[in-house]
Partner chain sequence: MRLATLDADALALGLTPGMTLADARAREPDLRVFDADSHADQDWLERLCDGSARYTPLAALDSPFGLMLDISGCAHLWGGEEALAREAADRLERHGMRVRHALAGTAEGAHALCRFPVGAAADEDAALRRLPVEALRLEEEESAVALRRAGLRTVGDLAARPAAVLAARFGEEAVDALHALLGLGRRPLAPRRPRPAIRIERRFAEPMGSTAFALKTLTDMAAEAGERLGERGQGGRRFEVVFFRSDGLAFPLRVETSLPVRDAPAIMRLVQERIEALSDPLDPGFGFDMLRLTVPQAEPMAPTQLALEGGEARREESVAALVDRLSIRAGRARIQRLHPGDSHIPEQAQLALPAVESRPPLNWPQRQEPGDPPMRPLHLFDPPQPIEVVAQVPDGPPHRFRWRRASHEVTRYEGPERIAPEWWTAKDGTLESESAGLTRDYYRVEDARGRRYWIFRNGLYGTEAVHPGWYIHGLFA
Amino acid sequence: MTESVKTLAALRRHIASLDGIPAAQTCARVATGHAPLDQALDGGLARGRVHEFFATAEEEGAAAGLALILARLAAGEAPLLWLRTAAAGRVGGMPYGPGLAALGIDPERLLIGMMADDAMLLRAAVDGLRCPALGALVVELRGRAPLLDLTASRRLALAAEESGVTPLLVRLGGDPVPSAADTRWRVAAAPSLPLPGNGPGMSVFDLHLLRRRAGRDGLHWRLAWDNGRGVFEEMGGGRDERHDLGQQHSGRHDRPAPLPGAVVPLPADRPAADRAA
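Please output the structure of this chain alone, in the form predicted on its own.
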């Protein structure tokens, strides 16, 4: 990790120091590499727009991992900024370098800002979005996060539109409320297929498109992240979620028994045995 920013003032100084770094090449969309998903989004996630990813607290690894992967795709060679509160670091642990690298995230290009509370976190997010040298911004919020109301989300949206930096909001244990987000998703880990020799498979995510400001929603995909090729692969999703609900008890099984997937940045402050317990 390049640096852990302790205060809002320090973060502002650090962002200012990035002005000489060329930003990633701008374009209208962030393509995921999965044709049906990109087609449904008119080419991918809109750049310079707010995107929210909701997950239960138990699914924080899946939500954070997906957001970081998408941030990497949005950033190209530019640095990423991950903003969290100090409480989030104590609860969820700190990112694990080899785990990040396994997702294709270069720890040398990941900046982590640790803020005292949600109020400072949201102020830092607006400051970060005003720095076009950043490639993407991940903002982690836990619980209801009442300070992230419609007004606050509009501030984030306006700052993102002006700079072109794409903010990805990870909402752990929270419920959707009125927001200026361009898209809103529900994320969960999904089973993955074993590799030869019964090795652990690729990280797999269940994605439900809850809302899109200008387009169809209610869609579902199950996607595996192919880190070697830098794209998402289909794992049996890509259909209308409302149609899936009528088919989920058909009894058909097209794939062998899976292994658990979507294991991302492991907390470095607890032994693996404790996490598995």
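Switching conditions: you have the form predicted on its own, so give me the form predicted together with its partner chain.
Just the single chain follows, nothing else.
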């Protein structure tokens, strides 16, 4: 057993030297603030590596939102570039500044690229990744996106490694295909922790780690984004879903149920105030 582990490690090193990639452990990581997730990823998402987020077409709000939040965490004070196609703007709506600001993503440090088609989008993505002044890059692709094959994703990965810009690929309605991604996730929206008066609360995301290069996969977490503190909060998860698929939603019951509305003082400027009375 130990022998095969050693052989494997030696082979991995060899392949890494052929690829010209420095060993994966050395690269900087972006902490999400969610302790179990950061722990499972050895400290967070790797900087300068490709991360893919798959979601169904209906989950575009959650997928784009999560990718943008992670991009903001990775970029720090540097500007972000969000590349989409013009068709995405027609189908999925336009990026909305007040909403971005409410999530904690400054619209003044966000550049939006509305590209004519996927080919132009991928070319612009490589250009963006070659610019080290950029903090992170969000690439939104719809459908199967046949242009993003192994070669194209390898090109993105090489450009990202050189500059240290983190590309986050949002794949709406696509299926995972072989790619040079460091991590691959499936994202969905999850029921939020309700506000008093049963209003929708903080954005909650369901995250499945489908694949991770040189690491454990098949994990599942439920994250709530706290825009005030700028970190993800725990909503449960961190289990291997192959063992406890049935208990996925138990995390929701960790917190006490909200009190009946009449007892809870609600700020008068919130729309739910009249309903609680």
